[in-house]
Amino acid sequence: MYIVPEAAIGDLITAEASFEAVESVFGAMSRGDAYNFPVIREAIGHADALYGFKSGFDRAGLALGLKSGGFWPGNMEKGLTNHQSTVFLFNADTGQCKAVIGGNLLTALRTAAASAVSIKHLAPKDSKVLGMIGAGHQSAFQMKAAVQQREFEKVIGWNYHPEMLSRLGDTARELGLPFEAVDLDRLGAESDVIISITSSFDAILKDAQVTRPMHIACMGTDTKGKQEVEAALVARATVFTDEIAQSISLGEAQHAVANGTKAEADIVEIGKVINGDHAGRTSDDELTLFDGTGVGLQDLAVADAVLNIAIEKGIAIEVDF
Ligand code: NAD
């Protein structure tokens, strides 16, 4: 078996790398080709840790594995990150253990390849101005990869602790698009895209503030109650999401569907889109949402590329086992 250790992987996978991964193995979950299992989520009593399994398989790609980790958030007084994983791949063959590859870097890139496939095929097609709420460690890997996708001129951002924005600041500068610091208000009037990235438990954006057709990627809801816009948007949106067992249970469209304003079966897989057989937006006026809950599939497709492309440049490291 191979081991590509957490510090080796900025090397060997690219966010475009990221993307195709995570945009062929929605359209395989589409298909049927590849499921995932049921996640395993559990506070473990020790350290305030939160622990868990994302697992699946894709019978096309032959990725068979899980992510395992969680969120210790003592960890940053350690000098660590607090969100800590790792991911296992098996032979699908075999059941032997294929490979143990750090999973921090591939999370934040798979999960900004998400929103972006969801911009690639949802936002409207002149975008120029990108919202961004959230200013945590995603934020930044979100705003690299929604640029790859639209001609954005401008990036205008929200977070409840101001004091990060200058992350939002230094990323805009970075990829040479100005930035500025806004209300709610106006990143609702003058986004054509917003990505949602934070760990909220209440709605930051309001219905009454989206005042234009856009596409909102709403990406840090992954967890019962967690909360990023008013169930009164996902309900005038149109909604596709990743997984639709989890958009309705721990993704954002779990207060619309609850509340009886959002029926699941008007929820479109974003596989669906990608295999042709959704048309997606339909028109310009349209309020399109995305609910990004992240899957274990999408862990395993970029770990996969990333194994491959270590093993081809002799980075991963062979053991007995
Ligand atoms: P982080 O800790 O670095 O940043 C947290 C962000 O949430 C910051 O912008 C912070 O200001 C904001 N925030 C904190 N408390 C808030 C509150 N009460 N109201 C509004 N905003 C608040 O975290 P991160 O690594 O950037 O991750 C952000 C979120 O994304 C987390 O909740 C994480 O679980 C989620 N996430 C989702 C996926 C997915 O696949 N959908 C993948 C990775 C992370």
The other form holds:
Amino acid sequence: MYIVPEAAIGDLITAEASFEAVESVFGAMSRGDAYNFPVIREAIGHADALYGFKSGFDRAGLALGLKSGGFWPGNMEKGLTNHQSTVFLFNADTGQCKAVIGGNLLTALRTAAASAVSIKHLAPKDSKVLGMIGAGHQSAFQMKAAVQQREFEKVIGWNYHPEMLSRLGDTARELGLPFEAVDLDRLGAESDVIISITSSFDAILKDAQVTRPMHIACMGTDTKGKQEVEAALVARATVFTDEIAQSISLGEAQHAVANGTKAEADIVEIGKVINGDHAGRTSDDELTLFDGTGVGLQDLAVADAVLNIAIEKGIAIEVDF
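Can you now output the form predicted on its own? The one shown was the form predicted together with ligand NAD.
Just the single chain follows, nothing else.
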């Protein structure tokens, strides 16, 4: 069995390699070559934490395993990231544990890759203004991945806690882009693409605030009850997702589906767009929305890529188990 420590991950995989792994596995899911198992995600009644498992199997690549982890909101005060996770890979032929891999950076990279995949396939081609909702740890990864897909000229952003917006400003400057803090009315009126990456349980962006065609990537809703945008906004958008079962049960579409304003049949797997089985955006006037619920196969895809690189470079630690 191999161990790839969290500290080694940053030297082993790039944002570009993560993008390729996630785009590929989304396509495999839609072809029926890969599938996710039901998600377990629970409040544990300690440290205000959410904890769970995401798992799946890719028949084509033989990636079998799970990610264990969750969200500890008090970790920032301890000098740790709030999201903590570990990926376990198993030998698909024998069931033996093949590897234990640090999952924190991988989770950030695969989440950003998913929104970037949606921007590549769904955002208006001439998108110039990137809107950001949320300024937590993940937001920098999201912005860096997004700018690889369109020629953005400006970033605008909003956060519940304005004092945290410096992270967005610093990241934008690193990317050579101007940044401006705005209210949600301006965000919905001026953006060509919006990425929301929060842990909110109440709708932040309202339907009436989105007054132009755009693409919205909702990346924070991954638990029953969470919500980043108003259900009416989901209802009038053309909705794409990583996995429909998760979208309607614990993703951003759960609320619109529950109140009957969005039908499950109207939600499209983004893998169908990647594979050429769906046209994706069909009009310049269209409002598209990607419900990025986060699937176990994303984690397995990037973890498997990291493991192969780590073994090749002699960085993976081999132990008897």
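Positions refer to the first chain, counted from 1. Please read these numbers as outputs of a predicted model, since none were measured by experiment. Each form is matched to the other, and the largest set of C-alpha atoms that superpose within 1.5 Å is called the rigid core.
In a rigid-core overlay of the protein, D285 has its C-alpha displaced by under 2 Å between these two forms. With the core held fixed between these two forms, P73 has its Cα displaced by at least 2 Å.
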